[in-house]
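Form predicted on its own, single chain, as structure tokens, below.
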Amino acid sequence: MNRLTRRMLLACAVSIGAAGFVPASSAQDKLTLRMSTPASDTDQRSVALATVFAPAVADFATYQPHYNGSLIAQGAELEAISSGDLEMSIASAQELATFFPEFSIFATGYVHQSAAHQVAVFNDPLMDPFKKKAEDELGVKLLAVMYLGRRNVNLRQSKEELTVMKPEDLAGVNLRMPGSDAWQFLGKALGANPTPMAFTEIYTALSTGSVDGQDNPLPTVVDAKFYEVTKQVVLTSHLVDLNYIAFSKAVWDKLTPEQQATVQKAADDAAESGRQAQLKKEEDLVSFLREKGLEIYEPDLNAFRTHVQAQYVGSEFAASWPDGVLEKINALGN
């Protein structure tokens, strides 16, 4: 099914879902908000929604989370919201880009500069056309942005053997990156020689020298024990990853203005709680990795950002980006 046909069918589903939604029949009845996510119940995003969002809306809604993709298969949540079969999900920019290619800009290297920059971008008027399209054509209201973390470069060589301050310093470095064209493009844009490889093979490849390094957020470096076979982490922050709290527009439209305000504030507060927890976790992991003997430092982020963005401009990956949006996003980070 091509993207246009898919969007037409979803537009019909949005209308049907809106018409078929029935509000609570009495003041005693509560709306059930089913949340489907592939994340676990201990994930920072899950914890924030369960401990902050759920209590805030409890007067009129029952928050019902379903973890590990147990209700709706990963990748199908947005369609489920569109068809009226789900009230909430946590959606990535990559997922939204399968419906609206322009969302790919928010999943691109060095577009977001920090967790705070993500919030500034999400709340800026530049996001209004993106949000409106998701609402009008998919029936999905994006309530808030959640911080996932920063991907960094993790290398076998010590800093004495290889100090990475600018993209040219990665020349000839075999850097494991996920295998998709978009990830491989980002690896080249960083200045490295990107090497596609299954995640399960990375540890062995690092230990044998089949690759020089890998890129992942710090929690992954620790969880997968890559610190045992590497000597440094370069805090390139080349992808500051995010999710959006996605909410059914049909359900939203049936809420009273007071309830809408409560849901919005609950989502904002949950996102902020998760953001601060994730930032603290990253800070703690820097200390943990240093204790394990790894050298951790920040390169010339300006040089990396300028170089990487220059590779995207004019490429097929940027063809769908609205004119001027990248410049507006960059300006919010200055």
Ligand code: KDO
Given for the second form:
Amino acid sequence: MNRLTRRMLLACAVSIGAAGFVPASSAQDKLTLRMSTPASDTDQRSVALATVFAPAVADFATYQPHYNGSLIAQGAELEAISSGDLEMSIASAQELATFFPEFSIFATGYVHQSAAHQVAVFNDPLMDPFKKKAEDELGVKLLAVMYLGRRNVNLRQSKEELTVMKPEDLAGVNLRMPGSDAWQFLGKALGANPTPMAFTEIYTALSTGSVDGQDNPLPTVVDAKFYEVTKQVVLTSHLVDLNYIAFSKAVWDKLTPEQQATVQKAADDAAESGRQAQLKKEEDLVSFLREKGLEIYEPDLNAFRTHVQAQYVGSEFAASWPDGVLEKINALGN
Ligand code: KDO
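Provide the structure of the form predicted in complex with the named molecule, given the form predicted on its own shown above.
Whole complex next, starting from this chain.
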């Protein structure tokens, strides 16, 4: 289905969603906030939403998490929110870019420099047109930015079998990347052969050898136990990755101003809690993974950064970026 058709269909779905059915969870007329994520229940973003967001909104809403893609398949959450079949998700810029290509700027290799940079960008006025478009055309309100972590190349092969110092060393390597175009582009920009695959299939694919590697951050390598079926991590840090707490605009519009303020604060507090936990894990896990026998090393970062950035210049993704936005993002990072 091409992008235009998809957006036209969504426009209908959004108007239906906004028409008014909002699930009540029980006799007390509490809202049910169904949240779907491919992540596990022990992932720091899941933990933050369950332990910080949920209690904060409990007076008027029941938070109902669904992990491991058990309710909605990875990548289908935003459409589910648009059609009123879901109220929340941990969305990615790459998923949003399938509807609005300009979101790919937040999914571009070596643009975001840190968790703090992500927060500065998300709170900057440059973000307003992006947020407005997601609300108006998708019925999705982006409440806060979550820190997923620095993505690195994680491989089945030992360093002795395959040492990766520069992009050319990834030629022919079958690297699993998430399904959308922006993800596949990043995998290719790294120098690898990207294979589209859902997050929940990665472990088996690594253990059977149907892919050579994957690129999630260290906390995910540990949480999903990818270290059991891989032997090295090349610290490419090719994407300081983020997610957004995505919330149904139809539900948001039915909340009182006080409830909206409570939901917003709960999302901000959950995002900050998850960010600090993820940053601490990134610090601690290198030694943990080395103890598990993985070889972890830094490649020629200049070679990777220069090569990846050159792939985006003149690309269809760069063509979709509003004038001046990349410069503003870079200025916020210095
Ligand atoms: C993944 O599929 O590699 C990815 O890291 C993409 C992210 O945007 C996000 O969907 C994440 O999976 C899940 O939350 C699982 O951690």
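Keep in mind it's a predicted model, so treat the numbers as computed, not measured. Take the two forms, find the largest set of C-alpha atoms that superpose within 1.5 Å, and that set is the rigid core. Positions refer to the first chain, counted from 1.
> If you line up the core, does residue 139 shift 2 angstroms or more at its C-alpha between these two forms?
The answer is no, as the C-alpha of residue 139 shifts between these two forms by less than 2 Å after core alignment.
> Comparing between these two forms on the rigid core: C-alpha of residue 298 shifted by 2 Å or more?
Comparing the forms between these two forms, which are aligned on their rigid core, residue 298 does shift its C-alpha by 2 Å or more.
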